[in-house]
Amino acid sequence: MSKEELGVYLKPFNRTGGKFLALIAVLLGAMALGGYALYIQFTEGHYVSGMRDVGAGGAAWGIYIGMLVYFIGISYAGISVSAAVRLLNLEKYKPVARMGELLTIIALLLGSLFILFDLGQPIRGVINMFQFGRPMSPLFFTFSVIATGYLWSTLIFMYISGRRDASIMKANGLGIKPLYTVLSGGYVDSHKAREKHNKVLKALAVAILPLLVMAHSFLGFVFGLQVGRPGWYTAIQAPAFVTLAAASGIGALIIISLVIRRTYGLQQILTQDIFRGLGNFMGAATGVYIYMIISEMYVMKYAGPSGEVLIADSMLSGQLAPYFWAEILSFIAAFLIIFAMFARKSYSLLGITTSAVLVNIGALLARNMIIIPSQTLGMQLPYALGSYFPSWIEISVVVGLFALGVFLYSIFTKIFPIIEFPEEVRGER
């Protein structure tokens, strides 16, 4: 590969202008606002939020837990795409593999922060988990074992997959040499080293795929095994969580890939064929999730006990109807756009990206619609009905954490290759 061809992969390093600095300034401002809101919450307590105790007119789990489930969900697609690339030799999708790995890591970090911020006293909560945690609980098992193992497995996977690129950057005298010396971990590029490198990644992919399915399934069990909450006690929770995670995660990866493609001029690497394949998979997962929603609502409305019927009525025609129908229409519109392109065998990046945005809008609404109604409506306990709406404190924290995620992703593209070097690139001196 010529230096000109290699230079295409290094474009993100060479395009740091006023727009990038302006973006960083905006993100830092949003993070500062979120930090200020979090300071108020920690000093004055959760009273400043919209959350209240269940039975005291509100919901104990609000938008923080909704965003936790959303971010854990989108983490699914990132590492699953990368693992599938290694296992099935899907070379076409290799340019988005590292983007997916980074998406998984950042999404899991943000999800973990939402857990901490939902606690009134985060440090005490962490200590109590080790002191009083019950290993048989799906909540404990999900967040202390699977989610932690999931995060560390992805970090190890990304480190090993990046060793070759770090070695090549170091050998060619590019970028931050001390950083690449550490990240290469003694890797010296050669044909034999590349073969071993690929075998190790395949072995890790085999170990990670069942772990991530377990993580998302047990996250569904956290809700599905709470029999006192209408709308949660259903066997469909685990498969629905995994299905929506696949749809929203692929959608998030599509959006990120397109932004990087256009920002850094990587059209010849991130081809439309990649987006077409990702779009088809996202559309299929979205269609399955729509079927699950219809099945669940049908049973809740016509065969459920009074609490289930109350929630169904509120979603279909009551106070929650605007949010529920916005969620449903987002999913349906996304599915129809992808299906129309598939039927015509004619795809456009605008259509695929629009579908990805709609799927993630629907996912954001769906995750919060799973959390909140079952705490405020139809509880199978002698409590009055409640209500919940996030305060400016919670909204500011959410915006700040979104900004943190974009900030970390943006900075990464400037210090490490966001797209893996192809086999033709050699790191031998």
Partner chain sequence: MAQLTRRSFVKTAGAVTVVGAASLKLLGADDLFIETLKPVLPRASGKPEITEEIVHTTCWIGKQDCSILAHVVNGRVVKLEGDPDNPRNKGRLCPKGQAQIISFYDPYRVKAPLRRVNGKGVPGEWVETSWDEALTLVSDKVKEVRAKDKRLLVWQKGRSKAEPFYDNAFVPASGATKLHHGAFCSDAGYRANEYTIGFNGVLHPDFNHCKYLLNWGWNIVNAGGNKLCWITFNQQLLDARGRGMKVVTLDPWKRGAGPHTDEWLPNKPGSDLAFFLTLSNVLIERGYVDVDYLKKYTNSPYLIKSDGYLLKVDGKEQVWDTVSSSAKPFDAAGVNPALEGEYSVGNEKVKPAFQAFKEHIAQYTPEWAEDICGLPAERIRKVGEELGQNAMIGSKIVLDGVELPYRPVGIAAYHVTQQELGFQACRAAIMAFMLLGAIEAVGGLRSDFGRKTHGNFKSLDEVQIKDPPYNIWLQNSKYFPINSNNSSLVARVSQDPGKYGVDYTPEVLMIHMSNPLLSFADQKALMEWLGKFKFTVVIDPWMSETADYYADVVLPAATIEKYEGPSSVNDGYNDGSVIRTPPMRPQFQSRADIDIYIDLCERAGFLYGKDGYIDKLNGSLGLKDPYKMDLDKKPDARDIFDRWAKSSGIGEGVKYFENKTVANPKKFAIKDLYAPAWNPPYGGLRHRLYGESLKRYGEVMKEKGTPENFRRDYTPFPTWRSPTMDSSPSEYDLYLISHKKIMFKQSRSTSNPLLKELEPNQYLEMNPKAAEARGINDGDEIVVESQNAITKETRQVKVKVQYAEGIRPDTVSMSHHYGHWVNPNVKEVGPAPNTLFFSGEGYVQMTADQSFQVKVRVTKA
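Right, the form predicted on its own is done; let's see the coordinates for the form predicted in complex with its partner chain.
Next comes a single chain, given without company.
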């Protein structure tokens, strides 16, 4: 199968212009900044961060945990799309499947790194987690189910679905040959092999879907089970986490695929129809999440114990009002844009992207609004009220890890086809 037939699918490979190198340079710079901040944090301890003891007017879980929850949230996109493609035979979304899987892997990787950098004793943390792990702690499941189970299964999913493309690439002598021999692993393209793969992937998707739901709800349970923290202890945490994960996950996928579509000119493959579907799903999920926020806030404000009322007041009209209203308004705006387009049956890419961006901004704020105020204001004993703001160290570590994610993503697009080769593209020699 000649290069011309592959043609459009190989566009990412031959567009390694100056702009790409500039991007890589910027990303490396940001990662260096993050690395330097991490070096200081390791040598001088977390004192350099803005975190302080709960009760002494600070928050012990800061922006690192907020970003951890956000990243594990957006990892929702990968599996849900691939599962949709495999299980529901929605071939329409096949082109974005691999992008989703890659997003999941990188997001989970970043999430695990955020936990690691938040630990006071990171090296001991890794060892003791394996050695003395206790299932009674919700963190155990965050660690074993998400960081290993979910990440590992997505890797396998991607490996199996990528074997065929690797063999085609090898056959055509493109890119890095030894990499593809490993990745194809003796794959011989034939109808029977393709059937076998599809069957296996369908089975794996069925296995992974519960993992998906379990992972995000366990993350919710990390907070939802804590009777000690007003504002956390609600049954809605787990479902809310899954919903926001869906909304922000798909939103992130939309953003990434649109960026790839524009930079690599893959307009014919990534048709507007795909984005319409994703957009609708995201809009629906956002709508449900708005409903959940309202119900939680209503319950807190109406009859919550003093800690919760304090948080609700601070969020609605107090010190945290700007963050909370920015969050809720961006969700509502995103939902309205999608709903308007849905009602008028005319979708614009610009509309979908803006609402995807708004959802993610809202998600970033929402995660922190759940975690931090409950520690600084949600005291059940009469401590003085506290405040928390990330120090430059924390912000540069976050920026550094963001850059790492984008860096891995862009490198991957250079070494492996980002869009699965369709059936018609034959793999035989």
